[in-house]
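Here we start with a single chain on its own, the form predicted on its own, put down as structure tokens.
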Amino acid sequence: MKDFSFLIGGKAGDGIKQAGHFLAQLFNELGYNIFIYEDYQSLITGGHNFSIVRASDKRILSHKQKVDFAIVFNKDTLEKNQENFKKETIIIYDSDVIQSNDLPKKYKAVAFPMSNVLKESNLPLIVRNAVSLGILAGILKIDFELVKKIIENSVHKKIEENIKVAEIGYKEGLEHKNGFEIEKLKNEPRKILTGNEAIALGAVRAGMKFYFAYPMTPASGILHFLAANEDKFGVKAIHPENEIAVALMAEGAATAGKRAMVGTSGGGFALMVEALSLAGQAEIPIVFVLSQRPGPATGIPTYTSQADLLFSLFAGHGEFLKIVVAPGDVDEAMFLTAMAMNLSWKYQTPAIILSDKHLSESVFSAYYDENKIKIEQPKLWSGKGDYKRYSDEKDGISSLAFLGDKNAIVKATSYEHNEFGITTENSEEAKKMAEKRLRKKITLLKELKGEKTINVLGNKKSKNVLIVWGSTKGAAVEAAENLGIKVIQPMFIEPFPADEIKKELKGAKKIIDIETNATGQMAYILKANGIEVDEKILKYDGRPFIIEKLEEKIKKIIK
């Protein structure tokens, strides 16, 4: 297998993310599959940031701990990433910042005065990312024309100057004694995108016209991406004054017949919960993106967690149908978002897309065919007779008319109501409306019987089974493939596909739950549905699972 990993590290403001994307694009052009893990502190400048870029001839959904190359812009990167280096790691470093005696002798190194080259060219230090790209391309004997193409497609200022210093670095890399020629694969380049971008694209393909958000890491990328592409996508991206306004404006748009989505993290979602309940009572279709990060409160805002699972399920007062989905990669992010949007409108109920920092901000090679996504129309009012906004239907789904329809009096109320939407406290009417709303779940369960709600991966004959959800899929599936064991990944969390999971667990000897939270929240849901796990592997330090370390933990359990 052809599989290479690269670490790029420095402080905030050094262009670490851009350097990672340069590498990703370079290897994408060479036909490799890409994954980028971004690790950064909540700082504008300073601190320690790094990216791990992985390129492989097979599809990958996670990064590895040990890297083959490291691009080092400061001493911090050397000191804080020792566990990522191996004896064979080639370290490319700025010799104007780091001295040769700062590096342990066991590593192969390429020292180059990057800062001085940029000073002589009157360029800022951030352009070290172009210099280092050139050095690495030289070491790997990659045609410089490809490096030039990457810079031309990615840099918007002083393009020729960036190319010139990259070529200086390239010539240095060609002279490196440990260099070798990397193979160009026959695969065509794929789209590479973040989970946030995939969520945005899925919503657009499913007919979204408005996106409302107050910026909150790690969901902010959706707002930035949609705002930058408003004209292309035909979507309005709006930044209101707070998260309460975000949710209520989206519900207003939906009441007028326009599909809307909102995005936030745990703290912002907490502020939206009252509006979530309003959507349940008023039967307003709205899609929430809940991109998780460690809490409570501000927690660790730029790191990852899966600790809002139960919060998403039990958010809101009263009883009403919520749809909750949890994608594990960019393809699922696109399709499950589109599905959530369509189902939200079909069942006139809120839907929640559970992401997290690791999925939202990591970069993947995409395999999706977005043309498979269709806009599914809701049940629309015929225009005949008196319009009953909350007509008591057998399937629980009333027909929709929208504000502005001159033939219909359209109600949207937080109060209990009768079929016309007129407020009531009558016990019989209240019971009838509660039952009407809850019948939607019965109808939805029937529809989902024909849909794929879980993934079964790895060795499907194995008696050892991992249960994972969301972004933990990537590391867990690769570890499972290496160990020859089975993986079950529920993509729907509500309604929960318990029957499908039980069917796949028949004959299982050891069931292992894997999550990035401290309490095993998926194990709690499984138990509530009659499924007991034997072991849990939990991680709650804000970092995602890494393939090698997870594999070691699994081995100890199944030995």
Second form
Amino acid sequence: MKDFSFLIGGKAGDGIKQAGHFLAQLFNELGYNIFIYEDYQSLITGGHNFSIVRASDKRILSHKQKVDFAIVFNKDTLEKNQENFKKETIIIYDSDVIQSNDLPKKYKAVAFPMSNVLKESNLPLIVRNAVSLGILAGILKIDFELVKKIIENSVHKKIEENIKVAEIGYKEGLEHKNGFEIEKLKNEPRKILTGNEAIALGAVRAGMKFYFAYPMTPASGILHFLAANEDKFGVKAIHPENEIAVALMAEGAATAGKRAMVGTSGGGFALMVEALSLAGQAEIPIVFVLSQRPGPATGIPTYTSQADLLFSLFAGHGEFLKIVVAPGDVDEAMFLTAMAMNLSWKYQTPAIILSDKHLSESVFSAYYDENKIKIEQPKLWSGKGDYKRYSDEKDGISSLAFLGDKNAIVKATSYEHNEFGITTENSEEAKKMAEKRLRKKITLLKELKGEKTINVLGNKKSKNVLIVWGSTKGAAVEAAENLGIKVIQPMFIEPFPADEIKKELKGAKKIIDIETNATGQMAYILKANGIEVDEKILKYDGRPFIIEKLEEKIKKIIK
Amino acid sequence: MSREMDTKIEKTWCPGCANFTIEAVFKNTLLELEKEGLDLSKVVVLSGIGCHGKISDYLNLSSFYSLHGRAIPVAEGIKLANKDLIPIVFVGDGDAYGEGLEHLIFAAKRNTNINVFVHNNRVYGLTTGQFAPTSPEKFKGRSTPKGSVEEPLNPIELMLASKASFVARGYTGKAEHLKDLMKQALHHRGFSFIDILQPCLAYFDSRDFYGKNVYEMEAQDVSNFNSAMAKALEWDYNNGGKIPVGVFYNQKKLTFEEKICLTN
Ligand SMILES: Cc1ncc(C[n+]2csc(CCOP(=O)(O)OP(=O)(O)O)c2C)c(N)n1
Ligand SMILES: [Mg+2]
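Can I have the other form now, the form predicted together with its partner chain, not the form predicted on its own?
Time for the whole complex; same chain goes first.
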């Protein structure tokens, strides 16, 4: 197996993220699968940041704790990332800021005066990322032309100078005694995407015309990506006064016939909840992206958590159909977002995409073919007779006309209403309308029978079963593969695929629920659906599960 | 042929309520504009929640009866999605100056091409008589039985400061004058705002006070911000002073939707 991990550590402003992306591109070009975990703090300069880049010949959805190489820009990294190093780890460090005796003897090290090389070339310290890319490529005997190509593709200023210092590093790397030649794989390079980019692409392919958002980590990546690519994608990315306006503008756009999505994290989603309920009552299609971070309140902005599962499920006063999906990687982010958009329009009801920092901001090799996504049309009004916005249909779905349609008087409303959309307080009408809206779920359940709503992974015959959802899939699936056990991952949270899960649990001996929250929220949903888990593995320190440690925990339970 | 503009359902405003006047004046405005070529199928009525909001149910036009305080952002989304639509947003004073104030300010700041007509009875009608952002100081409402201790907001001043491009005040006791204001607002390309003073017969009967003090402004240079602001400060929404009605400010500039499209 060819599987390499790299850690890059320094302070905010050191260009850690860029260095990680350099490495990811390098290995992508060499035909490897990529995963990047970014660990950074909510500050602009200072603090401690690191990225772990993993490159493998097999598909990977997670990083590993122990790395083979480390690029170290400050002393902090040596202390704070100790648990990521093993004795074979080759540590490449800036010898202008770290003395050799700062470095524990057990490590193999490559000392290089990065800061001075840059000073001589009149380049800022951030260019240490290009120098270290060169050193690493040298150690691994990678053709320098590839390094050049990557710098040319991703650096916008002083490209020549960047290449020059990378070459100085490259020569140093070639000399290194522990160097070896890395194999170039036969695979073509793939798209490498963050979860946020994948969500955006899925929405664009499913016909989104407007994305409204108020900045909030870890969802902001969607806003930035769409704003930067407005013309290419034919969308408008709009940043209004707050999340309340965000959700309502989207609902206005939808009532006028344009597909819209909104994105935020827990605090912003809390502000959107009244509008979510409005979409339920007025039957307006809208997609919410809820990218979770640890709470309550402002919580820990740049770290990860799955503690808003029940919040998303129960958000919104009153009773109405809501669609909630939880992608576990970029492929699922793409097609589940598209599916959520299409279903939201077909069923005229809100949909929520549950992401988290670990999915939204990690980088993955993408396998899903975006061209498979189709825009599915809702039931549109025939244009005949008087239009009834909320006509009482067997399947619960009224035909859609949009504001401005000739001959249609379209009345959308937050009040309970009759079929025309005029307020009612009549008991029979109220009951009829509540039932009409809820019937949409029965129709949806029929449609979903033909769709894949859960993943079954790992050793499908094993009687030990892990249940995971969202980004936790990555570490859990690999741990399960190593241990030869089974994984069930619901991709739909609402409607909840209870029957499908129960079928897969037949004969299971031990059911283990794994989530990054403190109370086991998925276990709660399972229980409500008649499924008892035997054990829970919970993590709520803002960090995602990591394969090696998770494996140990599972081992203890199933021994 | 003009379409029937009434849904013909029972109207539950109090007998003599000034909301009837606003509704009638609006219908007449549309009839007159229709003669000038306005396509009624492009008109979208929006409203917040309050007595005023019922206008969405009563008008046989496409409408969006939004949440309390949240009609304006819906109108902005509608206008962005289809620039041929003409959103006319009927809001309450509690609705637009309290619950959803941020949207009013930002819609003005953006110069989004919508019309906001505020049914300003200076009280919360539907929730049975609490003080509102424009209630006078010492107003005795059900949440302030000893009298409100807050100074009223001056929405004209606020809208000017928020860069609204059309700012007017009307009064339901001057229906013809109000119709003229509505027509001007609908002709204006950009954000149009009318603060419509109305008595609330149940909770704040200000008919006498308005009857004595409301006067129509003389024609003035409506493109001059400073004189508009001076005029706006003439009445502070307390119990006293003369109350000018008419257009305070009218300025031509590119709308939000036009600017967004220019960045294409
Ligand atoms: C979020 C929310 N808060 C409170 C209410 C209750 N509520 C309904 S109307 C209203 C105030 C109405 O006052 P105003 O906007 O001035 O309208 P008016 O009835 O005077 O026309 C309130 C507080 C609500 N519907 N929604
Ligand atoms: Mg009021």
